[in-house]
Amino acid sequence: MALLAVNDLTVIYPARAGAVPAVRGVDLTLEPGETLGLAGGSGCGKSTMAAAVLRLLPPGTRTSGTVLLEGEDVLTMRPGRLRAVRWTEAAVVFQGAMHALNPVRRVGDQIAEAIHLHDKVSDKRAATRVGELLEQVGLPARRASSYPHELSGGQRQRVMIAMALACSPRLLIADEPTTALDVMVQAQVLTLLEELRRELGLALLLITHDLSVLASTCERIAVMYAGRIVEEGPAAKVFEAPAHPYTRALAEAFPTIGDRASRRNPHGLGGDPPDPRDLPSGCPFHPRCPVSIAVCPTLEVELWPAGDGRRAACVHVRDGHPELVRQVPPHPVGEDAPAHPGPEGSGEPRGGAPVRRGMS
């Protein structure tokens, strides 16, 4: 049975200018021990994924679906239940260290809460795991008496990670937790949670926009675009052949180093990410995608095949062309996307809007 099994999910948040459907029947699975990277830019909602799993979505928001913790679905668990199953079974590690802990509390006593909560251990006792988990992230235990602005940002991420680690869940899911660190505190934040991962069995969720990263660093990655997953499969296939030209355009946007012409000529994407409230008909995609045909407007898109493991929501791959995905010239950025062959409605890819600076 997997850990973890999100089938069906649909979030909609409440808004006065109307509701925004952040998830649209998104399906996953996570097996014990394993990493499952969820990749997509800003507003796709990879977060709002995250939060559901453990039901920490803001009140009149509406849900739908199932997801499953060990069998168990946690949308329809009684709130005493729900507080049993956060931080004993899964926890979150949440993106912005600074913002999630309480800047007039030491960190020691911010770790402890949980342990106190869900162990019942006396002060003491709780101390002393308090230090064994801050030595477990690479903090001396001394740390425990620090507040949130005496430590560095690599330092806070350590805590936040300690602090998910309280109460040993099967479950961790880490939303951008490398987000505003530099390169090197990454890189040592990413290593941290894997060794983490290989030490206690756990199971990683990792979030984040950066493709690369879960190259690295997962098993098999979900890529999502306005609110569903249009590409899955093993990490090192998704990453180096895309087989959905938004996971094309993702892997792009990050230049090669030592790759004098990937410095020189970055890429990017054409167009802005569409309003969930105001969504394209047919594949959300088609308005900025270079390889969009004249069904695309109209297709009900569905995660098709793609050899290799993969299951991809384009209609390349349906057709059994998802090599078309990875033919046409990326943008450059800061230039008119070039007009690519074929005209509309020919069934071959069209050209493309200007393109902004940035990927999302």
Contents of the next structure:
Amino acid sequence: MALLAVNDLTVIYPARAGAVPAVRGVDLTLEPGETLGLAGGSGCGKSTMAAAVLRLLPPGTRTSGTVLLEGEDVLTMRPGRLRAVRWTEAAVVFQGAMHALNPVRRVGDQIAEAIHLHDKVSDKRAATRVGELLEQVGLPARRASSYPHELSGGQRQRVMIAMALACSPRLLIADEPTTALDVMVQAQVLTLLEELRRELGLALLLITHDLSVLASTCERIAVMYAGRIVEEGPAAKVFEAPAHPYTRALAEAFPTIGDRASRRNPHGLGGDPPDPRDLPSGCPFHPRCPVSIAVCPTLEVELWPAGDGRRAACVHVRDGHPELVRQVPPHPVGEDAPAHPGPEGSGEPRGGAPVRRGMS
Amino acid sequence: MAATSTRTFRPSAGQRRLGAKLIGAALSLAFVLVFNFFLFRVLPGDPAKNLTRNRLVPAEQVEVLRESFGLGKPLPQQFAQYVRDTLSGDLGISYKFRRPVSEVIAERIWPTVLLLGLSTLLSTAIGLWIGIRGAWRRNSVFDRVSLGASLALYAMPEFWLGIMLLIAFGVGVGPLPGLFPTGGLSSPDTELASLAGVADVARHLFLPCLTLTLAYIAEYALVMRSSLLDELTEDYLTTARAKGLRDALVLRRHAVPNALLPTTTLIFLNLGFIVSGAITIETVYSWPGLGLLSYEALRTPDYPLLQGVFLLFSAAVIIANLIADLLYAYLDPRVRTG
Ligand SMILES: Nc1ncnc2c1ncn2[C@@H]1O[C@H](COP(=O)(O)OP(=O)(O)OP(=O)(O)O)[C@@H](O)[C@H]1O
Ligand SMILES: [Mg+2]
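Given the form predicted alone, state the structure of the form predicted together with the partner chain.
Expanding to the full complex; the earlier chain stays at the top.
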């Protein structure tokens, strides 16, 4: 049985300006001990997926489909059962460890709180366990008495990881565990996650916008765009020979770390990420797609087999020409790119300068 | 072990901070002392003349009076005397009561402490409770009603509220009799040390206490509500929920303590300023505390008494400020080490 099986999940946030369909029919499975990478640009619904696994959605959010954690549907669980499942079956390392820890309580207490909640142990046993957990993530046990503001960004992220391991979950969800950290620390945190996964036999759902990170850590990758999975398959294949033009743009991008603009638009694609409230018709990627054709604005895309155990939601894959996706150079980068490509400019494949790389 | 190594480091930063705060408070007090002295020297009117106003008093007797109040000496000498006396607790002789100011104040301080203490306790407890409930059940009927009522109460001047309550419950409206006494601390013929005496004081205390409580509930409820609403959007609360904590515990253990930080400061700052509210309310209800005393002193005008009351009020503000600072530092580790 799959550890995590997400079937046709839809998540719609309530909002004054109109409901936001952040996730629109996603299927995902994760076997015990497996590593799955979830990639995609800002606002495509990655964090929403992570939140849905533990049903941590704000009140008023509408969901449909199922999220089976060890066979039980999280979305319809009774509250008591849900609280028992949280952190013991799956735990989350949240995006932005700066704010994910309570600023006025010692980190050791925050870790111990999780232990006490799910295990009837003495304070002393819990404290010992906190020390062990901290050492496991490469921090001295005495760090337990620190407050979050006394720790560096990397140390805080390690505390978050230690906290996530507190109740020995079988599934660890890491939501952009390395953003806002500098490159050296990023690498250390990723190595740590990889080591822990191997040692503890955890299944890992690693979420990031940086496809290159996933290529080296994950067995499989799923790429999201506008609340849907647009491509999935074995990591190396997806990264090296993308079958969807959006994946290709992600794969070619070297996002400038910490730069908000390069995150919003990491790959020199023209146009903005789509507004989930007002998605383009047909394939939602078509206005920004360098290889879109006349049928794209009206085509209902779905995941079609793309060879090598991959599936992708692109008309070229359906038509049996996935190589087309990789032939035309992507849209030019930077200032000269039109902010809002008009409909006339998006019907035909576009040529242009090769993508600008690196930390420009 | 782990805890001690950090603890031996922390107090030094904390102590330095404490020292700075104490020195700051002492300087403020010294400034108030100096200011107080000069303020009352530049005020118009010769106290000795005022005291003998509308009476036929020989000029030399006025001079004797001036001498007895120490008004004849040159200013620097007066100042030195004033500082020395004030530090030794001698605040001069009240013109009006012809007794030491410190004695008069000591007599009148307890009704004020009782009134302010009780209304602060009540308004804090009720205000915070309303604020927490409103924020937690945002947009519920409770939240809407309490928010509207709080805003209305907050906008109301204290004396107006006092007079309205006095008319409604003290004097009585139309055929309805007044339920509570309209003024004073107790009825003339009751024995204060008896059970009946306590009940009588409580009846007299009711209206002024209700007025001040209502006036401050609103502010505390509004501040607590907005502070908690801010806190409720914080990411660490999602972490707490994700760990499997029940909503009520997320609120009690994480959100409320953090939201209380700014509110606590406000409460202690207010404790100093609530004194000004006491002046109006005590006057409206003739509650014989320091507020009414300052009103009486102002009407005479009784400079030594005013000076003494001013000094006490300023000291109250400064000390409340100091407590607010220290408490905040004690409660918030980010301030403690920063
Ligand atoms: N509580 C909410 N209410 C309304 N809309 C929301 C809420 N949370 C997220 N959204 C919207 O849902 C969409 C998906 O958000 P989500 O946080 O899942 O994106 P993401 O892929 O994690 O992005 P990022 O890379 O920036 O973290 C976005 O358009 C976002 O604005
Ligand atoms: Mg996110």
